[in-house]
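Here's a solo chain for you in structure tokens, the form predicted alone.
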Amino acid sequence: MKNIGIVWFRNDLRLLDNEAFTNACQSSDFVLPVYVFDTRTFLGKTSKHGFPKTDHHRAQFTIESVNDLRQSLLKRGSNLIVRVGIPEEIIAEIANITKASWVFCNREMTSEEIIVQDNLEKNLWKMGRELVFSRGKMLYYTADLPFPVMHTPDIFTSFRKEVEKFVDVRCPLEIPNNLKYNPNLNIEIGNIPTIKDFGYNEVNHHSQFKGGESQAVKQLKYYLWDTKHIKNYKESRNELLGWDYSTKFSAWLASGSISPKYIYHEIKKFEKEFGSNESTYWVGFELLWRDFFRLIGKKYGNKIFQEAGLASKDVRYTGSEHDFKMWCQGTTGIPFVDANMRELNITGFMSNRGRQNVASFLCKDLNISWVKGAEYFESKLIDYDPCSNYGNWNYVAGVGNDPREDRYFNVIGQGKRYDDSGKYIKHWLPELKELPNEFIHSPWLLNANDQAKYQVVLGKDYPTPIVDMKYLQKLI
């Protein structure tokens, strides 16, 4: 009797360097690829504050990624079974119908995902089937690390030094030559849902992000080989406007449309041909941060999601719900904050510099719980990854394992430093387009004549600040 192996695609929507998929092809006579749009993720709400769990930008990006995966499989004589529902129930049902021997998947690290995979494992065991885990999500394999996962150093610099000194990055796995698909399993293929199926209107793309492995590989080729922008990454990474100032790999990494190992080895090929510098190193450095957050998420479990954070700090937040709403909408009256939040709302993306600033403003200036901000980001970001998102929020809020106490971002000073001319602000806040440099970061200083002259009436065309004026004067 032929053995059937189901590959349960999750946040690993690729064929290249997909360990679970490779293992299935090596171990099974027939391989059945499956993806389930989890209704708790695509139709559910965040745990506490009621935002859509997956807002329309990431939902659309995921739909595109799944479609791209199906097309890649079809080109290689296979196909992708697609369902909408509860994965642990649907996968078990498919295993029962097809008499599959195994279900292969890449293991996840955080609680909601762990619950789903544990429930599937229980359902499969009841039928005498097995769930086979792989660890293909990270740059480094946990088995290669010079310490057990639960002994991961709490400080990134210590982690980096140990790992870089002792561990090599394994080569990415090639796409298997024979995908072993059996079209005679008598199971419905299933349609890929549209964005309307999740309650949203058609998404108007305001950015260049498009989901799928083919797009991820295309962006990697563009950033390294076509433009060689990687040679200037460290100098340009804090810019705010445009496509080329940063790699933009994060969205495809979050969906698993490209693997960090593949990116790393492409960088090494680039360095071999064109030389290395601080910038080429720094992209790998960012991938290392991603591994660090995943390992810390495993080590500390649900503490990364809790208000007290990894440090178990008793921080009292007194900010108002009204101010939080203004922060979400990008109507705080602080142009640098508002421009970044409006970019997030319109495109599903925000620069790393912007994220640090709006997060600091929420926690430190508005005194609002960082968890609210993290859940809002979880809803909105195309590149949402639980460990990276909540790890970074822990970090900025001062409840993580940052060795520097009371990290604070002066949003007025940061705006002047990184958007001195106000070009970024004017792009996302067109109501301020007539303001000269002297007012673009502090429009509240406009007198009545200035407001008439520059066509910005405070409180009407642009909001007055939601923080005290005397406090703002200290930031200027």
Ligand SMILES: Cc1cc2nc3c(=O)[nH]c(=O)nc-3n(C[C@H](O)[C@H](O)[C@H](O)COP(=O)(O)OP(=O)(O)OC[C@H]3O[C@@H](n4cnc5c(N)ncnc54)[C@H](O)[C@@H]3O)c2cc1C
Contents of the next structure:
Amino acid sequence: MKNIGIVWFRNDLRLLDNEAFTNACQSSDFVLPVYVFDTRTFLGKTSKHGFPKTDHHRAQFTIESVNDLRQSLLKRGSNLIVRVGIPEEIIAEIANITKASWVFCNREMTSEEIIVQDNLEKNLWKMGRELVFSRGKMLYYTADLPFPVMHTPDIFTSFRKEVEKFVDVRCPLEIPNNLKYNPNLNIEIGNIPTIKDFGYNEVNHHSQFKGGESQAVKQLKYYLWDTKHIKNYKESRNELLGWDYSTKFSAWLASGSISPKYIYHEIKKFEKEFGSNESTYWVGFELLWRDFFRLIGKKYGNKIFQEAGLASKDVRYTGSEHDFKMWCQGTTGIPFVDANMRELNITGFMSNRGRQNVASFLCKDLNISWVKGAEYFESKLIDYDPCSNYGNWNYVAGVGNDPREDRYFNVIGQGKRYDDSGKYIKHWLPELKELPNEFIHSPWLLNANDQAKYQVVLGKDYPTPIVDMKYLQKLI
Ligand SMILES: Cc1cc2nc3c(=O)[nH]c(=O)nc-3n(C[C@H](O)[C@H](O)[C@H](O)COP(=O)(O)OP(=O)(O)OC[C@H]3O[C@@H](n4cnc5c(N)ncnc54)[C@H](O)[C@@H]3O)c2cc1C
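Moving on from the form predicted alone, please list the structure of the form predicted together with the ligand.
All chains and molecules follow, beginning with the one already shown.
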């Protein structure tokens, strides 16, 4: 009797360097790839504030990613079974119908994902079948780290120094040659849902993010080999406008369409051919932040999602629901904040500089709980990742464990520093396009004559600030 292994694709929508997929191909006679759109994720709400858990940009991106995965499998003589529902029930049912011996998957480690994999494991055990876990999210393997996960240093720099000194990044796994698909298994293939099935209208692509492994590999090739933008990454990474100032790998990393190990080794190849500099090093440095937050998430468990954060700090927030709404809409009357929030709402993306600023503004200036902001990001971001999102919010809100990370961002000073000419602001807030430099970061200073001259009537064309004027004056 031949052994059948199911591969349950989750946030690892790729064939290259996919340990679960490779394991399945090595240890089974037949391999059945499956993806389930979890209705709790695609039709559910965020836990506290009730935003759509996956807003349209990420839903569309995931649909594209799954389509791309199916095409790659088809090209190699395999296919992808697709369902919409509850993965732990559907996968167990497919295992039962096909008499599969094992289900292979990459292990997730945040609470909601753990519940799903634990439930599936129990359902499989009831049928005498097994869930086999692999790893594949990080640059480093936890087994290779010079400390147990529960002793991960709380300070990023200590963490970085230890791993860089003692650990090598393993080589990525090749795509298996034989995908061992059995077309005679009596199982319906299933259609890939459309965005309308998740309650959204067609998404107009306002950004260049398109889901799927083939797009991820294309972007890597573009950023390294075609344009060599990587050589200037350190200088350009704090810019705000355009596609090329940073790698834009995040959405593909979050969906698992590309592995960090693969990126790292491509950078090493690039350095061999074209030389290394601080910028080529710095992309790997940023990928280390991603590993760091994942390990911190593992070490502190659900604390990363709680208001008191990793530091268990009792912070009282007194800001209003009205101000939170204005922040979400990008109508606070502070152009630098509003431009960033409008970019997020229109494209599903915001630069790292922007994220730090709007996050700091929400919890430190508006005095609104960071958890609300994190939930809004969870809903909207095309690159949402539980550990990176909630981990970064912990640090910006000052409830992380690294005391040096409790920073305050003066959103007006930052706007002037990173968008001196106001080009970014004018791109996302066209109503301010006539404003000269002296007013672009503080339109509330326009008198009635200026408002007429520059065609911006405050309170009509652009909001008056929701923050006290005296307070704002101190930030200028
Ligand atoms: C409040 C807040 C929330 C965030 N939420 C997320 C999130 O949900 N998902 C996410 O991927 N990133 C998140 N980030 C981190 C960072 O803003 C994005 O990874 C980055 O802007 C994505 O653009 P890029 O791919 O061009 O990044 P690059 O600057 O090109 O960096 C390369 C890669 O390194 C990783 N990286 C860079 N900075 C960080 C960081 N601070 N923390 C973790 N990983 C990092 C990302 O995987 C990124 O793709 C958040 C940051 C803040 C301040």
